[in-house]
Every structure is written in structure tokens, then in C-alpha cells.
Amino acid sequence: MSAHYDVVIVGGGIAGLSLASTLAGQCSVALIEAEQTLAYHTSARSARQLIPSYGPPVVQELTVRTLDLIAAQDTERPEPVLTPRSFLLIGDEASVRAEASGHMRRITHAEALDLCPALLPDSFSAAGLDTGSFACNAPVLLEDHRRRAEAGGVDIITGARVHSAQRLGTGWELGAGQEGFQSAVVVNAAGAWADELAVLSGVEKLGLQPYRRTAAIVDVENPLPEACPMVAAADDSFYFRPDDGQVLISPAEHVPSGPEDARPYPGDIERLVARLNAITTLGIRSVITAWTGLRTEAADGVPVAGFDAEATGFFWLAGQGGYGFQTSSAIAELAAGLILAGQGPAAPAAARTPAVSPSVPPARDASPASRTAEALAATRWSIRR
């Protein structure tokens, strides 16, 4: 016998958990995760930095809203999620000029060296600084979403991989693990497996592509001060930041992959260690641990959030790329509004969020939630409309 819900969310990473905590108490929700542990794949392998100047304009706007939402909830948490940590972009003049955005200001070579003395002076010629960037305590944020979701009545089921899904009458029926689920809305928050879930559900896939991104924690002779910014190359060839007396480093690769439990390729971290030892005074001595996550993207680089126009009740919440944490709260706010606005299950009148027509975007002086909606309205209101 199947359990009945208004909404079933498939995927227990930051996307699914943030939506579950936003919907909690407003309708009946189940969250299904294939692994035994929530946030096992990409969400557990985050660089833990939220950067308003990082990504295309849509992502930057979603990041600003997410930062606002997390900061407001930080006032209620015993341990905050956000800690100020600037983002320093370095490279040659042309690459820095091309990558610097409205949230980043240009700084002098000397100012950049003052901020990160570990950089060798001849390793770069231009720099930009984003002082609105924050370190993100990802485990605290994930646990807070889980706690809020369960406190609001969300059923969280782990170790239950979806093996069947079909549209029946006015709703959906899913088989996951040994259990069955029925719901009016299925949310596809399956990350790198989002297209696979669509095909299993009889829904046309969107061509979402996972990409590899490797990182490591290394031991160094000369630790960075904790006040040091996160430092990234403008040509996307590396980044590094302090990490409790050690240093997190990444070759920032963007290599296509299938959906998998990704692992580092031999040589990727070793080559980066050699390069960083040549352009900094870090003196990297050893690799303590290394991991690889998958950043899943749509072809246009815009996160996918909306009902599929050809599959009633099938809601896409995927394609956040490398911006999952920094856009998660804003996209969850938008997605919950769409689901509760009558396009999904019935909800109490007080919980409804007015739907916004794709052809009439909200005004620029509208509420922050409406600005978030506007950021995605052009391409994501109704998938394949």
C-alpha cells in the first residue's frame, strides 16, 4: 500500500532539503533519498563559499536573495551559517576584467598582496575583490533544513532509490526501496541523476550534464591567516582558501561525467600542488584528504526550477551547477510558491503565494521574492513551454 502526500521530493541534497524545509507545515511532504545519508554526493563536497560575484547575472541575483534569507535565520541559530570571508580574483588584466562583475571592485596589485601575502608578486598582475562574500557552514545549514523539515511534519526516507514512477489519474505513484508513494506533485531534485529520474518517469529529459570538480585539504608550512580571502584564478584554473590551519585547494576542473559517486582522478591534485608551490609561499607538504563532486548544469547555465509543461505535476528542481548552496534558499522560496499557488496541491489560503505570469515579469521594485521569480522567469517558469 502506498503512502499519500501532496508533494514527494526525490533527492536529499541542498536543493531537496531546502525545499522540504520551506514547504514544511504548509502541505504534506515526503523527501526520498537514494543513499543512506542525506547530502551524500555533491552537497557534502561543497567549497563552502557563497559569492555574489560568481556566476551569470541570474545566479548572482539568486545568491543575494539566498544570503538575505540565511542571514535572517542565522539570528535564530546557536551557530551561524554565514561568516564574512572576501573573495579575491587574480590573473592578468584581460581575464580579471572579463570575470569581474557588479558585485566585485577592482583593487591594486599591492592591495591584493596585503590581503593574501602568500601570493608571489609575479604570479598575477590584476585583481578584483568581492567583500560581500561569505564562508558557509554547510553542515549546519543542511542540518537546520533537516530539523525544520521534520519539525514541520516532513517524512524523510533514506536508503530508498526510486525504481518506478508513473502518472496515474490526477497524481503520481512512485516505488522507492521497499515502499510506495502517491502524490499530486513529484519534485525532481535528483542532482546528477535528474535526467535519469525524468526518463524513469516517462518525462523527456532536459539534457542536464554533470561536470567533475575536485578539491582537497592540504597541510602547509605557512598557514594562511583565517582572515585571508578565498583566492581564485580568473582563468578558472584553481582556487584556495584557509581551512582551520590547513588549506582547501581545487583545480577547478570542468570535466563532463556521467552520474556517479565521483572520485579524484590520479594526478589532478598533485599537479595543482606543484603549481601552487610555484606561485605561493604556502609550502604544501601533503594531501590530507581529497574528493570530487558533480556540478550538474543545463545548457544555458541557468538553474532549472519549474513544472514540466508536458508532464502535469512533475516539477524540476535541478541544474544548479556549482551554485547549489548559494542559490538554494532563493530557489526553494520560488519553488514552494509555485507549488502552493494552485499549480500543485491545494494549500491553505494563508500559505498560498500568488503565481506570476511568465509574460508579465514582476516590477523591479517588487518584493525580494518577486525579484527572485523574475530572475528565472525568462526561461524557467514552465519547462519546455
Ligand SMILES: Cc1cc2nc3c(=O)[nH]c(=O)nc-3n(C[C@H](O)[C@H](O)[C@H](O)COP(=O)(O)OP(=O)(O)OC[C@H]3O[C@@H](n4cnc5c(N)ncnc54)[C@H](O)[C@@H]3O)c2cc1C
Second form
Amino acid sequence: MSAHYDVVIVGGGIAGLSLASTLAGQCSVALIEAEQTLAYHTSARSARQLIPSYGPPVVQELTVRTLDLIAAQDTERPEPVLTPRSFLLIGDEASVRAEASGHMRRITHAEALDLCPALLPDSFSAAGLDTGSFACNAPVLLEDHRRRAEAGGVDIITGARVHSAQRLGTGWELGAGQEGFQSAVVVNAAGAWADELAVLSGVEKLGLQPYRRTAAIVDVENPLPEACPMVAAADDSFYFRPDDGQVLISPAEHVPSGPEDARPYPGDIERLVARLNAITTLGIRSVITAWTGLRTEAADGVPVAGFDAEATGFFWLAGQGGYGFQTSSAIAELAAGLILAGQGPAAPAAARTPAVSPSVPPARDASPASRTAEALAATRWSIRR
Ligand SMILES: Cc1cc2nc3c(=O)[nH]c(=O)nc-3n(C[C@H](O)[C@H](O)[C@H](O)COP(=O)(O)OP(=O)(O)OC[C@H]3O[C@@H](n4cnc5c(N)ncnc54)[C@H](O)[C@@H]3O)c2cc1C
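Take the protein just shown as the form predicted on its own and give its structure as the form predicted together with the named molecule.
Time for the whole complex; same chain goes first.
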């Protein structure tokens, strides 16, 4: 016997959980996660920073909207998700000019050194600063999505990998673990496995590519002041930021990988430690912990949020790359609007008009990736900075 839902979300990372909490109470929803714990993969491995000036214009717009949505919910939370932490970009003039866009303003060399005295003066010649950037308490955000989802009636099933999915009649039939599920809509929020899930569902894959990225917490002789911004090289060769008296560092690598439970490669963090000890006064003494996650990207670098062009009721929520947290609430809002308005569950009785109604043409001839770009471009958020 299969359980029936309007929407089944596959994947319990930030993408799946934020959509589940947004849809909660509006239609019947199940979220299925392969691992025993939610947010086991990339969503547990991020640098936890939301940066309005980071990414292509569509991503920047989604980030601003996400910050608004999270800030509004922070007023109701005992522990806030957002804490102001600026983002400082350093490098030579050409690389900083190329990267400093949108919400970032150029600052002088002396101003940058004031903000991060740990930088050796000759380690950079140009800088940009994004003061609208925030540290994100990711565990609190994820837990809050889970709590809101369950409070709104979402069934969350962990330890059940979706191993089969096929279109039957007007809906989908999925097998996960020992259980069966039927739904009008399947949401593919499977992160690095999104293309694999498409293939096992008989849906043409999009060519989503996971890329490795490693980070570590290190112990230092000279801790950064907690007010120090996150510091990133404009040539994408490293970043670091304060982390409760220690320092989070990353070599910011972008190395293709298959979908897997990624682990750090020997040498990656050690080489970065040597470099940072040469260009800062941090004095890194030891590596406390290191991890690797997979940032999965579409070819155009824009997250994919939209119904598949061919497979009715198959919704892509994937390709968030390095922006999965900073775009999460806005993409969930957009996706929920598309699902409730579009080829989603047959007009669920409890459905209400989404707070933001994206004006998305129901065209079925474009690819999901280009439809996402169109949908996002056509969306007019109610609040804009
Ligand atoms: C080092 C690093 C730093 C980062 N820093 C930032 C940052 O500062 N800010 C930011 O916004 N983003 C950052 N990111 C990116 C962000 O972490 C990701 O974009 C985001 O976590 C992706 O979330 P997701 O839910 O799509 O994927 P995931 O968290 O990987 O979730 C997908 C889930 O789907 C499940 N799944 C897959 N296949 C199946 C199946 N068949 N059945 C059931 N379940 C399945 C998986 O088990 C997994 O739990 C960073 C990433 C890395 C690696």
C-alpha cells in the first residue's frame, strides 16, 4: 500500500527542508531523505555566510530576498539565524574590479587593513567590502524549517533512499526503502544526486555537475576579532573568517566529482595553512577538523527551480552551487508558488495564494535551467533593496 501525498520532496538538505516548511499547511507533503539524519551532506558542510554581492545577478536578487525572509522570521526565533558579518574581498586591482559587483563598494588598502589587521600589507593591493553580508546559523535555520514543516503536517521520512520512481496515470509512484509513495508532484531536491534521481525516474538529466569544496577549523596563535569580516581572495584561491575564537579556512577549490560522501584530499588544507601563515599574522598551529562538501552546479551557474519541460509533475530544485543557503528561502518561496499555481497538486483545498506570486508563463518548451532564469527574472519580490 502506497501513502498518497500532493507533493513528495526527495532530499532533506536546505533545499528540500526550506520548500517543505514553505509548503506546510498548503497541501499534503512528504519529504524523503536517504540518510538517517537530515542535512547530512552539503547542507552540513557550508561556510555559513550569506553574501548579497556574491554570484550572478539572479543569485544576488534571491540572496537579498532570502535575507529579508530570514530576518522577518528571526523576530520570532529565540536564537537568531543572522548575525552581521561583512565580506571583504582582496586581491590585485584587476581581480577585485572584476569581482566587486552589486552590493560591494570599493575600499582603500588602509581601510581593509583596519578591518582585518591579520592581513600582511603586501599580501594584497585592492579591496572591496560588502557590509550587507551576514553569518548564518545554519543548524538553527535547518531545525526551524524541520519544525515548521512538521508543525504544518509534513511527513519527514529519513533513512529511506528513493530507489524507483515512475509516472503512473496522473501522478508519480515512488519506492523508498521498504515503502511506496504516490504523489502528483515529485520535487528533485537531491543535491549532488539530482541527475541520478532524474535518470532513475526516467527523466532526462540536466548535466548537473558536483564540485568539491573543502573547509577546516584551525587553531591560531593570534585569533581574529569576532568583528573581523569574512576575507576572500578575489582570484578564488582561499577564504577565512573568525569562528568562535578559532578560524574557518577554505582553499575554495572547484574540482569536479561524482556524487559521493566527499572527504578532504590529503594536502589541500596543509597547503592552504602554509599559504595563510605566509600572508597573515594568524599563526595557524593545528587543524581541528576538516570536511568536504559538493557544490552542484548547472551549466549556466543558475539554480534550477522549475517543472521539467517533458516529465509532467517532475519539479527540479537543484544546482544551488555555492549559494544554497543564501538563496534558500527565496527559491523555496518561488518553487512553492510554481507548484501551487502550476502543474502541481490538483488545486489542494487548503491552498492559499503564495505571499509572492511569480509571474511565470506556463511554457513547456524551454529547458528547466533556462525556465528558471526566466522565472526568476520575471519575479517581482514585494520587498527590494
Ligand atoms: C565548503 C562549502 C562551503 C559553502 N558555503 C556556503 C555559504 O557560505 N553560503 C551558501 O549559501 N552556500 C554555501 N555552500 C553551498 C551550500 O552548502 C549548498 O548549496 C547547499 O547545502 C545545497 O543544499 P541541497 O539541499 O541542494 O543539497 P544537500 O544538502 O546535499 O541535500 C541533498 C539531499 O538529498 C539526499 N538524497 C539524494 N538522493 C536521494 C534519494 N535517491 N533518495 C532520498 N534522498 C536522497 C541526500 O542524502 C542529501 O541529504 C557551501 C558548500 C560547501 C561545500
